[in-house]
Every structure is written in structure tokens, then in C-alpha cells.
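The chain below stands alone and is given in C-alpha cells; this is the form predicted alone.
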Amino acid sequence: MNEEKKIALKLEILAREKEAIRRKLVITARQLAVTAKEKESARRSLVVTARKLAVIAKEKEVARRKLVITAKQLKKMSETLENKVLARTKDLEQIRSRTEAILTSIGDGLVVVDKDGKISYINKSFEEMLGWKSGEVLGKSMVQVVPREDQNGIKVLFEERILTQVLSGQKFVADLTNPFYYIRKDKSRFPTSSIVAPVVLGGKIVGAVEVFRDITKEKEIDKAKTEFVSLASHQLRTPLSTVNWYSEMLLAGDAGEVTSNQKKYLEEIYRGNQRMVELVNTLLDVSRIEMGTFIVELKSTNIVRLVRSVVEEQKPQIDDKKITFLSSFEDNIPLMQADPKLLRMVIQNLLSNAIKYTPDKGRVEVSLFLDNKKNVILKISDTGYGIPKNQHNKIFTKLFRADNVIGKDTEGTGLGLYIAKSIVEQAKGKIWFESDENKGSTFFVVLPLRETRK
């Protein structure tokens, strides 16, 4: 009996060890469908992380391809721009030889200078006009290389220099009507006329060209005109006061009475020689101008006295053509050294071409004050015909009149202009004007008070 419990007593154990061992393997085996399932979660998640590399592999490939396709167009589109770029080059440096060539071949001086007036380039004919190199002037200032004269051979202050005021800011600047003289290396010097002109880059200027040329012998030329005009109107006053003396004679009835008919052609014999006398003064005035034997006798002037004298002789006209007169005058402009018959021929010319070129009806302006720099200024202005803007830079050259007064006005010289700045410059005075065409014109002179004692 206890043989048979101890039996039955294992058979319950081992029942227990069966029991529990096949929980095990169910575990087990729970646990291995677990991995088996999450090994065919993985596999897949392979395959499909496959699947995409090889896409990502074609893809890449196709790129490669593509990149050896575009390595190769860029490798053609290189040389070919690499040829272009040779050509272009070839084609400027051609471009660049032949403006060098046609720079060079110039009969005119040229220079280029930078916005500080150092020089940048000159061409040949600098070089032969004054006597300096390339490379001695290059980097060095226009105005110091070659000094400026004047005709009395007064050297030219920087800020005066034509190019020192384009590079200030002026547009383009010419000195043909009064010639000026350029210094040679070796202290010579030749009369010069130039134009100057801006170098304008994004609105700014950044430099100036001069063109100048030897007027030597224009000079010469002019000379002996000049000459030939004084010998001519001396010879010409002898006959021309004979015409106007016997003229008068035969108006006041010293000869006889004259009928009216005669009378009217004898008046018109007498206004045509008094015109032909004045061209003839007006050319002898020009050509000791020019000659430099005009005697100016400096005195102590009133001008405004003198002003007003030459307003007074005006008036006749001022009132024929109804023309609204208005006058200014500072109170305290004291007495000036100057020449006062020249100073009168200044302001008639001004004032008369004032009156001349104003319709009736129009108005003239004449003021006359003080600076702060203690210059007399003249301002007279009018609401004429104006001055067509294409010719402001001619208005005060010899014998030029504007297109468009010349068919409204026959008898003018062409000289009135001329005489006045001649004047005025000789006093060491500057003159200028501001017009728009059939809208008027104001014309400038500033004198230097050179005051004396009333």
C-alpha cells in the first residue's frame, strides 16, 4: 500500500512536470508565432526597404546619366563661350587699336583727365603742341602741366579754368571767342582755342575731355583784317563826315530852299550816312580792341549818373513803342574808377538792345546795386524775343546775330555784344545773360567797385 502511493504519489508528479511543461511549450510556442510574425513584419519592411533602394539606385543612375550629359553640354557650351569671348576680345582689341589710331591721328590736342584734373590720356598732337610726353604728364594735374594765360599774359586762376567749371559741374564750356594762350614745356607759349566737355557715368561726372587746337595763325589772319578794317574806316570818316555836313547844309536851307520832295530825300541821305558813321565808329571801336589801342583813361564815375543819362537818351524810344520802363537804383553805390565813355558804350548797347528786341507795349528793367563782394552789378532785363537756347553760346562773338531778330531788325552789326564783353573784360568785369526765346532775356555785368572818395 504504500508501495502504490509512492507510485501514484510520482505518477501525480510527474502529471504536474507534464502540465507544466506543456505550458512551457504553449508559451514557447506563443512566443516563437510572436518572432515568426515579427520576422514577416521585418522580411516585408526589407522588401519594401529594397524595393526603395532600388528605385533610389535607378533613380541615381538616371541622374548619373543626366549629369554626364550635362557635363558634357557645359563642356561644349564652355569652349564655345571660351571661343566668343576670344573673338570679342579679338574684335575690341581692334576696336580699341583703331580708336587709338583715329585718337592719335587728331590735328587737334586731346586730353582726358579724371574728376581730380589728373591726366588720363593726351594724343599725339598734345604732345607735339607742348612739348610733353606721355608718360611725364600721365597721373599729373591738366592745370599745373599746362598753365593758362591771357592775352596780356596774366596767368589764369584755377577756378576761372574752363575745366576746372566743367568738372564743377558744367555741361560743356567753349572758349572760341576769346582766345587764351597755353604754356609749352619750354616756357613759350601759343594762342589756343578749346572745347571742354563733361565725362558723364551713372549721372556723375567722373571726368572731362579737352580738344584745343594752335590759332596761330588765325590770330595773324585776324590781325591783318583788323588792321585792314581800322585803315578802312579812318579812310571812310573823311568822306562820310563830308556827305553829313553838306547834308545838313541843304536841310537848313544854306544852299537854297529845297522843295519837300527834295527835303524827304535829303532827310533819308542824312539818316543813311548817320548809320554808315556809326558802323564805321562801331568798326574802328572793334579793330583797337582787337588791336589793343583802345585808350582807357580811368576816372572817378558815377555810375549811376551815367545810367541815367543813357536811360534819358533812350527815352524817345521807350516811348514810341510804349514800353513799360522800370528803374532801380541802391543809394549807396559810391563813386568807381573807370573809363566812363567805355562804360557808356556798355550800357547803351545793353539797354538799346533791350528796347530794340521788346515789342511795343513790353517792359525793360534796369537795376543797378551792390554785392557782398562790393561789385557793382548792372542787371537789365526785358520780355522781348529772347535768344534761341541752340545759340546762347555765340550771342557774344563777333558780327553773329540770333535767327531769330534778324528779320524783325535790318540794321544791326552784329558788334554790340561783342564791344560790351571786350569792355568788360578789359575792367577785369565779367558779363552773362539768361534768356528763354519769346519770353525775354536778362543780361549781367559785374564791375569791380575800385572806389574812390565823392
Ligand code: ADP
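Bear in mind the structure is a predicted one, so any value in this text is a computation, not a measurement. Numbering follows the first chain given and starts at 1. Just so we're on the same page, rigid core means the largest C-alpha set that superposes within 1.5 Å between forms. Compared with the form predicted in complex with this ligand:
- Once the rigid core is overlaid between the two forms, Lys66 counts among the residues whose Cα shifts by 2 Å or more.
- Annotation: Cα of Glu257 displaced by less than 2 Å between the two forms, core superposition.
- Annotation: Cα of Lys10 displaced by at least 2 Å between the two forms, core superposition.
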Given for the second form:
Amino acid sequence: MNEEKKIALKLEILAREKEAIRRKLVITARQLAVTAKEKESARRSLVVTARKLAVIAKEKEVARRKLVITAKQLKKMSETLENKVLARTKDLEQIRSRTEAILTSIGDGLVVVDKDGKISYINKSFEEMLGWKSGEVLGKSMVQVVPREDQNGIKVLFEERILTQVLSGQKFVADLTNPFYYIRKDKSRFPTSSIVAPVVLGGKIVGAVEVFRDITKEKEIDKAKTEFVSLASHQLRTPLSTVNWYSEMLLAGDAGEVTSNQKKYLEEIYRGNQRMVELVNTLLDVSRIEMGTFIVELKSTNIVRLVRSVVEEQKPQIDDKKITFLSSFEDNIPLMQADPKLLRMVIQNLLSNAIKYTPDKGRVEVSLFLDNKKNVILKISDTGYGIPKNQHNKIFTKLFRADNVIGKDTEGTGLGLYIAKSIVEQAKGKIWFESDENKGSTFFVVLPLRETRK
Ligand code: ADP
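Can you swap the form predicted alone for the form predicted in complex with this ligand?
Next comes the full complex, this chain leading.
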């Protein structure tokens, strides 16, 4: 090949290479263009993302600020609540200490028991009066911790305790005629008066509250009063006997003839004086009962004969009022151990009441019978004025007379049933009644026979 051809070939090759390079460059330029585009879109999406992030950051900031506010509010609320709770606790504490102060400062003993009679609270006066400390008695049975005795030192049984009766839902009637005693930790005793009330929640008895008082002072005053009555009655007997004696003599004409008018007046004096003697004797009986100087002389007593003789004695009053009188006595009532004088007083009182409180043409019935527990029962019923229901619980109280008889033409002292109850209870018996106003009354006396022979 000649030189020229060689050069031409070379030039052609070069031209081709140039073309190839140009093409490559074009491709590279294109690729670069594509990359730049991508870069641009990546940049744009970065910008978008950055904006989004900025928005999120802003939102986060808002949320954070909100949270800070909420936290602040919460803190404030909790502070307010805390203050309120503190104030309320203080109030409650004040109420509690005030209640505690009241319970502590009342001079009366106070005990709260649960439904089983277990002590759940006692106050300071309880501790002082009975010698027990709160810690020693909490959770223990009140009836066992504090025994109760009657006047004669006989322990009151569990089922007869007022607390037991109140807890079992029985209606309790305060018996003011019979004082009782509470026994201290050191076994000494003091006379007490107490009131027990049930604690009712949702219609159920869940416990009871008892408030009691030491009545030693009252008893002393009462004793002084009784002694005075006794002394005064004794002193009255002598002049009354004189009046009795001399009016009897005048009536008998010992000081000369008396005109019928004078006789009428003298009889009034005599009857008035008799009533006064009876009253003085009754007062003496009451003071004897209260001073415990009633002499009881037990004898073999025929109660049927005793009742018959009292009926005989009161026959004039029965006839006077045209009262239908009925009596029935069970056969074979044995002789019993009793004080006939005292038993007579009980029968006299109940029968005279039945007659006195029954209008003319009424009916009075007396019966005596035995029960299977070796007791004799005396039943006296009438068709008289009866006793108003709301006064039933006061009938055996000293000096009490019911409203419905005070207005009527009946005389009385309100001492008869008090004496009768004292006598019956002294003989370990029981006395009670059933009565409806304007229908009549029935009095029952149950006495142990303590028989010696048939
Ligand atoms: P007194 O008869 O002297 O008033 P008591 O102690 O014997 O006193 O009786 C007390 C009260 O009981 C009477 O005042 C009366 O109100 C009532 N009472 C007693 N017995 C009867 C009776 N059989 N019927 C109606 N009321 C009676």
C-alpha cells in the first residue's frame, strides 16, 4: 500500500474512532442529563420531606406545649384536690375529736356493742366507773365483762339482761321499781340506772348502745326520804289512834246521848280517820319495803282459805256495786310456804282494785289453779275501766295512777300495786296483767308453792 492509502485508512479509522467517541459522549451527556434530572427530583423530594419534617416538628412542638399545659393543669388540679382532702381530713378530725370529747366528757358510762353483744367502744366514764380499760374489754361480751345483780345480790341471767333482750329485738320496758347493780372489775358493786337502745341499719339490728349512771347519790337521797316518811308515819299513828278511839267512844254514847245529825258527822270523822290510818299504814309498808326492813314470816299457808276470807271481807263493796262475782278454785291446792299477812295484802289489793275500777253491775272473777311447775296461779279479772295501753308500763310504779281512773270517782294512792309487786317478787313470784281500756283487766300472780305437805 502506498503512503497515501495508508494515511487515508488511518484517517478513516480516526474518523470512526472520533465518531465512536462522539457517540459515547452523546450517551454520557444524555446519561448526565438523566442523572441531573434524578438529582433534581431527589432534591425536590428532599425539600418536600424537609418541609414535612418541619411540619411534624411544628406539630410536635405544639403537642409538647399542650402537654406542658396539661401537666401544669394536672399539677394544679392535684394540688387543689390535695388541699381539699387535707381540709376535709381536718374537718373530719375535728368532728371526730369533738365527738370523742363529748363521749368522754359525759359523766355517764357508755358502751357500744355489736350484734353479738361484743364490746366495740367504751368511753372514759365506763373505764372510771367499772375499773376496766378499753384494751381489756374490746371484743369481749358486755354481759360477761360486767355482771349485773339485783337488790338481793342475785345475778341477772344472760337472757334476762336488757342488752340481750334489745339485741334479740324484744321490746324492752324499763323497770324503774327495781334498781340493779353493776359489778366492777374489783368485784365491788354500785347501783345503776341504764338505758339501752338498738342500733338499726337497713331495718336490721346491728348492735346496741347502753348508757348507764351510778345512782348511789340518788339512792342515798331516796333512803333519807324513805326514813323521813317512815318516821312521820310512825309519829302520825298516835294522834290518829286518839281520834279513832275518841270518835268510837262518842259514837257509842260514852259521853252522853248523840243526836242523829251528830252521829252522821261523827261517822264521817271516823271514816275519814280510818282512811288516814290505812294511808299511814300503806306508807309504812312502802318505807319498810324500801328500807328492806319488811319482816317475812314464812308459814304453811292455805291460799284457798286466804282468798275466800279476803272475798268475804270485801263482799259489802261487791254487793254495794251490784257486781256479779264468780270464783273457782282448783281442787287439791296444797299448803304453801308463804307469809300469810303479806300474801293477804296482795290479794286484798288486787281484789279491791278489780271492784273499785269496775262500774256498777260489772263482773269480777277470782280463780286459783296450779301449773305443772309447782306454782300456784291467782287470776283476778274484771270488766271494768281497763288500763290505757300507753300507761301499761307504769302501772307498778310507785304513786302512779292511770289517767282514765283519775277522772272517775275512785280514790287511790297508786301504792297498792307497787307494794303487791314488791311482795310477790320477794317471794320469787311474778305478777303481770292484761288489760284493754273500757273492756277490763286481768291480773295474774304466780307464786312458787314451796309446799311442805299436801
Ligand atoms: P290505787 O288503786 O290506790 O290508785 P294501785 O297501785 O293499786 O293504786 O293501782 C295503780 C293504778 O293502776 C290505779 O290507779 C289504776 O289506774 C290502775 N289499776 C289497777 N288495777 C286496775 C284494774 N283492775 N282496772 C283498771 N285499772 C287498774
